[in-house]
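First, one chain by itself: the form predicted on its own, in structure tokens.
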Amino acid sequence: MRIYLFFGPPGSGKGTQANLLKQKFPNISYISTGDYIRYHIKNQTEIGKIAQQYISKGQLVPSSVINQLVLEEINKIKTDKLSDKVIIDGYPRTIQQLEFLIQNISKPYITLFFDITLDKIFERICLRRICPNCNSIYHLIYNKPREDEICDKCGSKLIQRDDDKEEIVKTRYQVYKVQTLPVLKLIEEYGIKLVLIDSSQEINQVFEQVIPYFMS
């Protein structure tokens, strides 16, 4: 099994281009740890509940839990077969994280690094409107729904999350560079190959640099 690890600040469009691949390539896996965690907070789980206190300041969900959660995606999709090529979106977030991944999982395959500038981010998430029946991903400026603020796919109101608002936002990215950004030297000194993508551009041409790496 490759892992491929989709790395980045909030916003940086590794989801977009995560539901890109799968449209081109099928066969391959997604886990998103942001969807996941969603579904609990909306269904009111145990973990759902442990989740929105942290989320709704802007801080990472405890490492025990997205541990927990990661582990049983992957075996699952391990025990039916699914896919020889899975996409992390959103882990690790911690050194913790990667250790666990690498000790427990596996060694990731490459790691495609989103790089955006801050000014970016904010425009990008601020204005990002969400489906919160099918989960499709809107913007107000580079990716209108045809009908203002209905999904285009099953017709339901769109919403701004939570943790979109300006100032969750800045927190998020201010806990992104403490505790996310040393785990990118972490990924090198483990020999694991980085890559760099210009996330900053429009969706088809950040398309254009990530397919290579799913070609083989």
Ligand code: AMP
Contents of the next structure:
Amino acid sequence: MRIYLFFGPPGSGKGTQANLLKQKFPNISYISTGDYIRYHIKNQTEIGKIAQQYISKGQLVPSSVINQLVLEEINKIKTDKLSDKVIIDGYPRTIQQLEFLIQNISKPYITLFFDITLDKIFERICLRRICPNCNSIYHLIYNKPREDEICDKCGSKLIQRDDDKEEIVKTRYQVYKVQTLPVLKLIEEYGIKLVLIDSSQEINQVFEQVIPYFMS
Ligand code: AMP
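Taking the form predicted on its own as the starting point, write out the structure of the form predicted together with the named molecule.
To see the whole picture, the full complex is given below, headed by that same chain.
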């Protein structure tokens, strides 16, 4: 199994690029820990009830919960033999998560680091809208839905994520700097290939940088 890690700060476009890849290569599997957490919160599962208190403050959900989620999803993909390529978006976000991944699942094949400036992060996140049904991602200026506030793919009404409000985004960025960014150094120390994607560019230009890593 080839694991592709999508690494980068909130609002760097990881989910948008993963969605484009899914359209181009339908066989690639996709795990987004943020999407799973939102699914559990929406359905008020036990995991959802625990996660809600963290996500609403912009904090990380405990790694023990997230590690189990990822392990289960990887096992499903393996059992269903869905694909030998898996994108993991938003995980690992701590050193403990990276170590769990390597020891209990598999050493990732490559990490794509979506690099972007802080100004752009705010510009993107504050006008970001998501589909609560199919998880498609839009931006009210750069990636508008065809019909106002309606998902192009499934027709649901788009929403703003609660944690996309400015104050919470500031916390999320701090959490990223303190807890997640140090993971990059360890990724390099483990000898996992690391490539830099200039994520400040337009969606299609970023996609052109990403595609070559999925062609072989
Ligand atoms: P995202 O959609 O990737 O921005 O994730 C949204 C929120 O879900 C984060 O701010 C965390 O509260 C939680 N979350 C997602 N992935 C993880 C993770 N790997 N570890 C801990 N919390 C996570």
